[in-house]
Amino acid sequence: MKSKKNLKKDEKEAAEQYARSFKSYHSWRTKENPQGWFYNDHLEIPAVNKLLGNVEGKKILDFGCGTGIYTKKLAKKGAVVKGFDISEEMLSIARKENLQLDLRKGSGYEIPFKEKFDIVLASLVVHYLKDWDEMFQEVSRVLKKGGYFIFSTGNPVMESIKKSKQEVDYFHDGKFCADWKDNTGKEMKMHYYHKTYEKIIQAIIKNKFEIVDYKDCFPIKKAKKIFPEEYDKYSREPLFTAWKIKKK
């Protein structure tokens, strides 16, 4: 088995990358950058909301809460929310946006909570983790029996389509990168780990979860008028996947 030191190298790298890009990320995810509304508000978030259902009164852990955007949405819907992230810079924004909530610095391999939650939500974050067995063990530890782990990530097939100058082999689980912008607007690389559908499903089964529901993220109708090009492209090409799995 790999050492904890080695397991943390992937998250350390993610933290360093978000330290370079947290301002541009938050701008992308908020009204300052309208294009960001499409990929999140019009594509990923609606699919995840369908999997979440009514969250009023539910105790939810926001796994990799970033700048607290999902955290705020869930709290407004009446959920009891706590969260954590590997990036102190991202958390600095999240805490300003969510003054009353318990948001901690932590790792997906060492979740900084001991209590049990009804739902653990990980929005577009699990692909930064190399070892999903370690991740699932930690999620299971903080999840009630019968509780749900809801996570979204890139579509494994779409990841095999050439991005930037790098070709991703669908059948090769490995480390790849996507083009991002840093806090100054300069190009940078954001690393992630590609996994096939087979490996994702095997990890779910191996770690004693069962698949309850699944969504290929499809853009909502109002995006067609606001973002016609993106709507046309991603109503034909599945960019993100969203999974709802249950702890046995």
Ligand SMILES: C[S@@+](CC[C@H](N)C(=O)[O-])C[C@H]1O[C@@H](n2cnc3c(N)ncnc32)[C@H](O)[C@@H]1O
Contents of the next structure:
Amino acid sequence: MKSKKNLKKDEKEAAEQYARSFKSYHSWRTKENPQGWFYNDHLEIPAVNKLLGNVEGKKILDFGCGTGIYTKKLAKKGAVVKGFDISEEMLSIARKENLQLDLRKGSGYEIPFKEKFDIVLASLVVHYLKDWDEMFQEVSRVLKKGGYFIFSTGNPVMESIKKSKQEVDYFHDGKFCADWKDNTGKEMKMHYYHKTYEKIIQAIIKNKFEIVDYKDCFPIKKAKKIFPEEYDKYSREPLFTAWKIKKK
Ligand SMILES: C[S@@+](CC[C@H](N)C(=O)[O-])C[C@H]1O[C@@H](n2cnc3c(N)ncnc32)[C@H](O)[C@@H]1O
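Structure of the form predicted together with the named molecule, please, following the form predicted alone?
The complete assembly is shown below, putting the previous chain first.
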């Protein structure tokens, strides 16, 4: 792992942002926070699970494993899972919940593993990395030939709406920010990098991957009863995308 002062600006910023918000993130990502439970178990996770398919016996690398939400689920389903994340604080929760697993501190620009995997999964991570060519080359290095990179990220159109100004800035390929809560419940800004569909698809092709599946993350039926308002909103408004691409 690179020393902290050699981290790229985006890696350093992500690590700092998650040091400030790892506790609130974990409660948001689990049933602990009922509103968060909608976005996760009823919207993003079901779509990604469909792309993952049967994971039993598969060697999976959880890229940006965070607090280990997927790590735990995949291990329970019989996958051989390892993971890494840039944030020590996020990893501290992941390690508590996944005691026997190999979870390392490291970056998507310099993946801290030498072995090859069947699947690399990056759930809601890639928008923190500015340089996707560098990221795809690293993912390719740790994937077997024919292996899959499955990643979820914001819908490029919806995430380009600058909420504070009520304007859309889709073609501006760059840094955006969202309103988050820190560990004490105070408002904070979370920065991420917006990419257009064109930029995403070009990066996939340029780095010798092939798109094999894609999901718009439509809410699951069960959510209609438990979260009627959210179900109504997000069955009209696409929030997340999930991609399955194959190393050629
Ligand atoms: C929204 S969280 C997702 C965590 C986890 N994948 C999940 O599904 O709950 C984003 C994670 O990406 C990590 N991250 C951001 N930039 C990274 C980078 N350059 N390399 C590795 N991890 C990074 C953050 O530390 C954070 O844990």
